Amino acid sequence: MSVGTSRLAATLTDASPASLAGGVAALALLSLAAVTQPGLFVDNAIGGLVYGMQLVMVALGLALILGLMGVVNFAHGALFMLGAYFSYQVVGAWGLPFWVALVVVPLAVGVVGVVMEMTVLRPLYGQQPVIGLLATFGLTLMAEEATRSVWGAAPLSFSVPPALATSTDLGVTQVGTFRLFAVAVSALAVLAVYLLITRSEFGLTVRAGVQDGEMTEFLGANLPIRFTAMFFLGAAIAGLGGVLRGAEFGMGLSMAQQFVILAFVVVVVGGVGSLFGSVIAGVLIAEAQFLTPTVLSSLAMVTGVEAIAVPGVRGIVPYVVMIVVLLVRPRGLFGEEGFLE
């Protein structure tokens, strides 16, 4: 049996009477949704994979930079939005393939990250969290700016290969292929990283230097070199969702503090320093997102009580599920005592 299986067979086991009726009534209404809303329901689903595999991405990054450092990475929204903008002048302002900047994009902003490592984060380890949040928040800020005098304010966007730029026929709805093409790449990222964490050699060295580094370090490990790899690694996922992210939506200023926000929201119920919770609560919570509006009309249809589908509902909705989970499992869904797996 694998980790992440152990540790979700342990989770449903743990679940109290409450939480399992709570599932079965959420069953029950998306059934609902699936029957009178077919189409509409497989289109959320699947609009909700997509946006939950880039949130993961960025979400595992922060959750590794976490687990290793002790630091609170609000700068890692930057570097997310940091790959949109490098795609965007790759594919938009040079002319080049997009699949270049598929690959040389992540690379790029993995070296901005291990400058940020170098330069800011790496005095401030050991130190108390917040000074590392406060500096991480200035970086944030900086990136913003540099962003804004680089690229300017208003939102931008480049074209998709046209191979990607077809609709994929499902049955009862048509679905972007890119959108496809995006979560099979995450997904992708998301499992090579998981399996380098916690199968290869270099993993277990990074894993092993968290629990004690001055024992890891005597038996030949270089741990500051580990842990600048790391954080190119960590970095890199977040350039690579921010490719995805604007090849598909385009790119904004503000879309570095608002997916950095709902990443911290992702540690959080997935379980601080655990990958595979980030992993699950990423798709979980972006699937709530798109599929409770389908759920609440769906309930309205039937009822016909139209004050049910309240609009504007999906922004609230991470919010509500953090704090449901919380007040059931205070360390979150995957969460144990110390921070990595």
Given for the second form:
Amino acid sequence: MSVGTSRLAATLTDASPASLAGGVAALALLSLAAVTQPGLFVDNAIGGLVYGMQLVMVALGLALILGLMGVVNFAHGALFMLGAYFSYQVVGAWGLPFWVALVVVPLAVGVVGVVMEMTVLRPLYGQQPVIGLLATFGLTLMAEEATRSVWGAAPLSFSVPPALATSTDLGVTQVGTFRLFAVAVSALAVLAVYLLITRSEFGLTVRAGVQDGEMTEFLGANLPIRFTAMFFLGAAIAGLGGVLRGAEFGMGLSMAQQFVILAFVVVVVGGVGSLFGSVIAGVLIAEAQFLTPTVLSSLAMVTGVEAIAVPGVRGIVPYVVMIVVLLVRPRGLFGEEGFLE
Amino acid sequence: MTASDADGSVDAARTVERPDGGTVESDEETEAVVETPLGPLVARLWPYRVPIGLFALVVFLRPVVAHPWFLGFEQIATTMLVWMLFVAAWNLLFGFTGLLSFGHAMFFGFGMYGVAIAMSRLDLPFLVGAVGGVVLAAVVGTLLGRLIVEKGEIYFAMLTLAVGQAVYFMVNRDPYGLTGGSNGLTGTTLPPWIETFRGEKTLTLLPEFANDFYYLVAAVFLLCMLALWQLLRSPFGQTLIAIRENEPLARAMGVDTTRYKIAAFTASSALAAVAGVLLELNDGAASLATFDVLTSGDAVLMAILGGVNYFFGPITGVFVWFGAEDYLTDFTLLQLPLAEYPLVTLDVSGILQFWRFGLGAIFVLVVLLSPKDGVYGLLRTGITRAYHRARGADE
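Follow the form predicted alone with the form predicted in complex with its partner chain, if you could.
Complete assembly follows, chain above in first position.
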């Protein structure tokens, strides 16, 4: 990832002294928490990593489709939700092994995504992005109602395979094996998609098609099929995220909108148009979300002021991060200037 | 007389062809108005068709929805008026300024919780709470507008959504025991001059003049909508429309578009908060669900369904939405062709429970086919065409 690291270096060198000071302060707070409550700290760090990778899987698809086709796919959260419900159907209702769901469900969600792209989104390419946002918002409503009619409104869950239901000893704390497994799977998937977009010829032609569609087609690339394939990829990775999320936490109807909003926060913080930024921002935001309560409680312990440990601060952290980042760097951490503005 | 000019808000843009495929409004058409038999009277009243329409709406809404052929009960008319005000406030931003806000539930909730918190937690009079909620909404609207109004349309939409979510979390956290968390606020949340008798609200404010709660809501609704209408036909409102149509051009003409957008955002937030105050009075409680992103989403759906480029679009949308919700969920058996002479009888209770699916599908279709017109736009086009055909046949 030499491109990514050089970009990271560039971002660091033109960061303002204020943001550098903020970074140093954050590091100091984190090490304070790590020293005073090591078990809780590692627990939350891994929780943040699990959640962050799931967030990245939704955000990556969102960023792909936004960056390539200029369509804000609000229905991406619905694809994530479908991934969870499909895996419930495969594992919980049909009793097939979890490993089958892990392979089949992303493919099925990818097919749903392709149908969505061919029927609704294709006429929207090149139109105002707001129109796409509205149309896919309607699609989310439809997906939620359809899910409610099939699986009901009550939250569902299924059990993970026994091999993964154990816990692993990490010295300071015990961590569920499934969480480590989820991190590994999502990291592999994200890496694969990232390499496919940035390194393969397929990714190259698609990116060329975005720059100059006519010229790319003259050179022999079938762009509509490639765009559809890209959409399949984005939907499938969101579906895979849904499987992992569903296996760990169960599924409910609210996860569609909840995740798509957070995913958009991630894309905005990372910078629209930068996949690398989405990956970094996703992990960053989830870690901030999980570590803030720990940091605050350590601070409260050290200073003796109980009021610092605000309960439920986690929910508000992503939005605070986003507002701060947008005020300091309006185009996000790694965003291209002038994109969608 | 032509119905193609039934929209007060596009009066000044008479000779402008709108890029979204709207009608070309020309002066010849309005001059033809005077020549019809009803000409002089209609022509004199024509500039005031929006206030007249609003007044007629308020007068006829309750009898229409209470008719046994339609919904059959009266209370929903009050709720409809509240939502019409809320969605119209939202549409000041999207339909007339071109800013898509996905967090408007926040301002709706500020009005609602302003009253509820003042009355049940702080023992303040109703008016203090109501004014406080509206002022808070206006202040937040201004500050938030300053922060995000220039961020590009998608960023704006998602940032309003995110801020709305942040406020939702805060209200859910029950800061200082003020908001009641997920339980909301119930109990002593109604001012003493509202009395509830078997779910019917009555006013003891001016007993000899009006003791019907509906008329209070209707009066506030009329006032706010007339204010909105005045706002839209003023130079200010026309500038907003110019910004929606072509922002770079508006800026090139010397309009400080940022200032206008912030002002529109402030006005829209304050109006939404007024609707929230009315909703609190109507429900007698403040509920967390008001702050939910779904409430903002419903407003978006209703307005687009009705037609966002028209003054009466959001009103139509709310009417259709609430009408569909209560009318459709009422059915358990679909008997065709008539309930008295059924030939085909279908059990539809299982399907109609999921009426939002159909509404979502219609919404997607509307967005794909003609995102600015909606039901009101389609009706207006249809009626205009029919009218012209009928008049052509006469001559």
